[in-house]
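There is one chain below, alone, in structure tokens, taken in the form predicted alone.
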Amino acid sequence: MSSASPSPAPTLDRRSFLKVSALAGGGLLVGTYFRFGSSTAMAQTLPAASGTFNPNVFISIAPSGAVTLIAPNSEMGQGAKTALPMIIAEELDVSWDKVTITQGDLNPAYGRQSAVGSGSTPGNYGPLRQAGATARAMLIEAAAQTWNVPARDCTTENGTVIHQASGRRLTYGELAAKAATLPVPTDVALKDPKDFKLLGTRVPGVDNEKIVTGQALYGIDQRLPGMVYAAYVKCPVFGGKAGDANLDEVKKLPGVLDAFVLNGITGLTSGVAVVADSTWHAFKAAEKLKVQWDQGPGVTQSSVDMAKQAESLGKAAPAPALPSGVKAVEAAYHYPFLAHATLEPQNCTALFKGGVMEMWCPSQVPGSGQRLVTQGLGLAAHDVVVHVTRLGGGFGRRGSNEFSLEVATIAKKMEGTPVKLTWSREHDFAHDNYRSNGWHFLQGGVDGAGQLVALHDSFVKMTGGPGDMAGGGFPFNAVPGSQVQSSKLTGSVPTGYWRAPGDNGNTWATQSFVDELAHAAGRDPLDFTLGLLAAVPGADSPGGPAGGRGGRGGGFAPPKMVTVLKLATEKAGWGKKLPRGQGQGLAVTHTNNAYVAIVADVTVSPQGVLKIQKLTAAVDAGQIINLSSAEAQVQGAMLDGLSAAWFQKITIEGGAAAQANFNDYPVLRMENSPPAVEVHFIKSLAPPTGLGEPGLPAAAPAVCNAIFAATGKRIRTLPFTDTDLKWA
């Protein structure tokens, strides 16, 4: 594997501060205060309770020597709850077995609390290193003063300060109280990443034992004394409103405590609430509801009509005429709406008492839920207390927090009684914020030398979603004069962020089309893609921003993409001669500032049965924090992408989702999973990039391109199951 050049050490800008104070019991507390900027680093000492700045993270060192990190970001399986304390332990030079982490509740003192865009670890990497290094420097100074020796003669090891000349030692716990009285150093040395001992190793998740033993971690696990259970029923047609309902009849059903219609509350979708003594009774009673729905204009929407509109819009934005003698290559790619289908359905628990709304919420953006509640119910922010639980899957779905307002509205009506709202699986499918459908009407021009000289994408998607986020990156930045023209369908289907927003669909279409262009040019897809990368402005630069958007999270560095592409194809044995029915395909993506190349090996029987034999991924995601978690994230993202591309779609009929559960929205199962999934990381000392999402976008096009190599058949509509793969 190759190595990248080390990046400059992270610093805090002039609006970023360290807060140090003594803990009750004689410990040391270090808090990092930061806002994004590029000014010179600065630190200053603050009174323990000044409240002047908003810390985003805290480290505490107890007299016992134990180090605790309060995590501001939600944990939903990507491993942030383990990665963040690993960063602290590394820079602080403390044994991993002495570090614990607790989940922070929603609190303005912690700064921006969101787990989106694969940003938890990259966003905290610099501040946590700085805080750890500052605490370590203060502990060394406390020891030096105790021994009356120069601080430069002291070093640290496993939570202990050592005076090298005399061999004297003091633990961090023994030094914590004295260190808390010292001024904060304004300039501390961070470890050279080449000296890291913990980062890049394999560390088990801190919650693993609790998960496998079934301890209550998730929102759906919450139990409070005297708690009641709620279901909330909304119109199946998007945008519909509730009218009269058979409430008196429903209230007589077993276990039902109350039932009522909710209308006219800011931010709350109209519906009917059922409150019962168990979730089961609430669900069963909800099935008996008979509501007079005002379906509204949304009832006329259908996927069939959307496709017709998309074709018209695509034709209305035609590609420019090609130069004389240039071969035109045209194709239309379509992907459907997708549900998030999190394993844990949407849920939230709330208690309204004494004017305060207390909530237990599995949310990626808990502040969003708090805002919905304050605006909808007229409460002050300080009167809405949000406890953040572990999430049973997010993928962007739990950035939307409508379930928070739903349960809060019910809890306010049931004042003094805790209420737990759970969505049924059918409700979860019917009222998702779906990944938008999309159409790419693509045209490329290939000259007589097999070079791509023109590229155009007429892109159509549903209004209101983020599906067009990544338009204009690679390969468009490799072709002068290329264009992406976007048009939008109108309608009431709710759309939102879905894992690797924008890239998840756009990369499939564009990377599949790159393979089409390569074959039209009579060139090997690897050679063709390397040629495109060489044509991107700045391709001869070692890694600075270049050409166009290049993916979310920063500029596009062609050399990094070349490196991962060459590594993936080398490890996969690219170019071997294969019999018909077997094929290899490749695809690349730049997502959340990570560079990913994937090679897929597949077989397709003459009867059209697809088997993915192997996926080989190469990834440049900067410094890897936890190798075990990093591998799992890339593997899981690839399989998630294949699950969606192979089997899943949401279609709209009569203004409502036609799919209601996993029986008609299947997920990837063991018999379809590739028996071999390899992940190779580029060794890098650069700060970490996002990693929870970048493994997803290139998996589907790599498989589609391999299917073409095996059968000569192109998949231009997702899911795969919509294409007959039989060949003779």
Second form
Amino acid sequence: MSSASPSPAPTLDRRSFLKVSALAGGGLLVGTYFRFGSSTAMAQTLPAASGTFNPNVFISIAPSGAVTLIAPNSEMGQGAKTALPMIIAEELDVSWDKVTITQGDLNPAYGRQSAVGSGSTPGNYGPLRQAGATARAMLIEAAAQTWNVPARDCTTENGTVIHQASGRRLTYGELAAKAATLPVPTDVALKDPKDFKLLGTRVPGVDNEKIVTGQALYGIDQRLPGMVYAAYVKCPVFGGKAGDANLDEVKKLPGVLDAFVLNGITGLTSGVAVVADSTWHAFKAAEKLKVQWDQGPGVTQSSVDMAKQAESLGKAAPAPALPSGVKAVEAAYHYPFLAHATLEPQNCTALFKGGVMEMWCPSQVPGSGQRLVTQGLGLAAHDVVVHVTRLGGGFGRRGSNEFSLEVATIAKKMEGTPVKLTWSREHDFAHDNYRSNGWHFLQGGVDGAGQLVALHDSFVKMTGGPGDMAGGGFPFNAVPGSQVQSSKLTGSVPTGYWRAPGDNGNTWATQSFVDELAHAAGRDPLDFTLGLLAAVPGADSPGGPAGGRGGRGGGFAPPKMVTVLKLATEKAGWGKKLPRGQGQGLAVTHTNNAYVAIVADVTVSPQGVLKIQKLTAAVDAGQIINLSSAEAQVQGAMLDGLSAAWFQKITIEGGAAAQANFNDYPVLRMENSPPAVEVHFIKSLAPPTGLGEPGLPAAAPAVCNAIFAATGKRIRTLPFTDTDLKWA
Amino acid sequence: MSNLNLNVNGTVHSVDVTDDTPLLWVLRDTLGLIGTKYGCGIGECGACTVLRNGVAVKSCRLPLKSVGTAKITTIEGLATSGKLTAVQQAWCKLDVAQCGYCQGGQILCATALLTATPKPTDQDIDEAMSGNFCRCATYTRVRQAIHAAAGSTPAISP
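Shown: the form predicted alone; wanted: the form predicted in complex with the partner chain:
What follows is the whole complex; the chain from before opens it.
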């Protein structure tokens, strides 16, 4: 990352910005944050020395042959810092081991920099292929002019242009200076995906060596000369405001430099800031704060009351009466609030100097953090320079950026002094944007032939935030006349995006209920699910999107779901006769355009101790970019889904979160992790989907369905630990 | 305030901090050794793991004065002369890390395990690693990497 020490003014040629604008067909370039003049703050840029070829903002090729590529999106473990430059390198045709990757700071010239919705890869795939292919075409043109031959007679290989007929070769480094003088073509040919050499292979993460040696990478690791350490304490009751506080007393505590109340700033939740000479002193002093909180009306909220309200709202929308001869199956499912609990707590570092706010932000959406700061503090966008750090976990939490405005507000008061704000773990649990709770009151109708002929869901969740049910999604789109009715609870509990929003809870409820319906129909769950998929409109159009949604992600192609379901069940050996206490379960999801089927193999001891023995996933995510991280994402997402479903809940008491740390919000550990976790990808040349989220939603229902097969016990409330699984 | 000598990664540092300061914050804020991470502050997560005379301990609740003359090794001190240890190499090769925030602690814990038990079974790994959780749930590869570093045959995916 850049430091705050004085740096020479950037020499990046403004012409290159005009080039990228042309490259992207306009609209991509709306400005630049690179400051010129007296400010010492500036965004990370590519090397731009004389003779260097910078065909666009993503690529720099030096005369030495050194290739530097920008990773435009923040890295939180999803692999974007490796995968996105791989896309450029594939089209540019350079050896991966010769490439250096630089994390891009916030800069509109980079295009889509938000790392949410499993969108980094699909959102950047086209533009980054274009960026690489354009540079390659210019290098070929430079060689063709040098040799006075037609460009079409030249080809490339690992960073070298080759004239096939004569065997002449020039490296990209040798061609850089000449290529830099050429006009940028607008219509370059992209590779045929079947010719990809790098995409689809296993490439280790570009920061692996730094991670295993403890190098500074994360927001919380930022250190600047003269830096001070801040804590910011907000009312535990959601919507509460800070009044007077024992500031004089707190200012006398060891290491405390300042303490002040912050109120009335647009977008900032009011609270009390403590600034100290170390994180420890800031935390200790924050614990000694006594604040007169105006708790507001939110103080009466509780999870117990919400459950009562949800039941009355949910049952106010009953299912229509079923025809005679149709068996009714009814079930109520409930999932709780969840915290994101990124292992790196929320934090941010800022320095306000010379009218410029320079920030180091661990953010999934750095642009929205910048907007919060400009709006809250009345600064112009070009006066808020945002460096993007590595993120110690995201899971959707770092799509909201309140920590940016908190630290910027403190830093503005402490002009000239760098400030690092760190949330304590307790504060992080108390002030999350939680995954909404949810209730599903489901009714299905099974006829005498074992067919599902009616399906009704009355769904209740908190108002605001994501997670609404897609009425047209699977399995509702398989049943003519099916209905989803939605009702909302009101309150001030903040809810937000949590890995695979909506699907992370709703898929558990609906895929568990499909299993219930299969058993009620006396049919094998695989056979039953295949039957439902065959009934979805468009089921016979291979690969083409059918109407409706199969979860978050637009068009739903039933044949693709059939393919992953058949593959997962084949690999898992579906249909084994198992003794009591052992079971298999399956579930499917269509999330962020990817198709995922999961089979779980579990054992449950007579005393009710659950052990997940194996997870087998089959995934159609289109073209795989980096096989290593793709596999890791699906493995991790499945286990993350199980960690939440097995152990975790946030309960609201007195308008505040009742859980404060990991001792009462357990995380899945090594001993609970299945000994075998298999991921099988469908080979595909279709454009890639993202993979940060799709692996998550079907894991919990697959395990619950396996638990039912093993014990006859149906889990209808999360977490699993709320259900006694003892069966003998 | 106390002035104490602290032996970290083979260097003795003289530090002057308030008595209750845990080792974690001295490493991070005073010595600038930021590879040791803050995760929970209550010894639940393991992100703050360091080696004390070769044994894995959590530094977030370890008051400085209880460290005494013990030799502390942080993740920065594991590789000597720039050469990664077998555990670090296995972590890189098997591409274990996702966000990576817990991995320094995981690696130190695995190092202590392999020092005491050169050829651990899966059950040994479960027991030794249970104090270090990974929010990205990289357990499948953590297990593979420990076996690989131990010289056992790891179950690496094709």
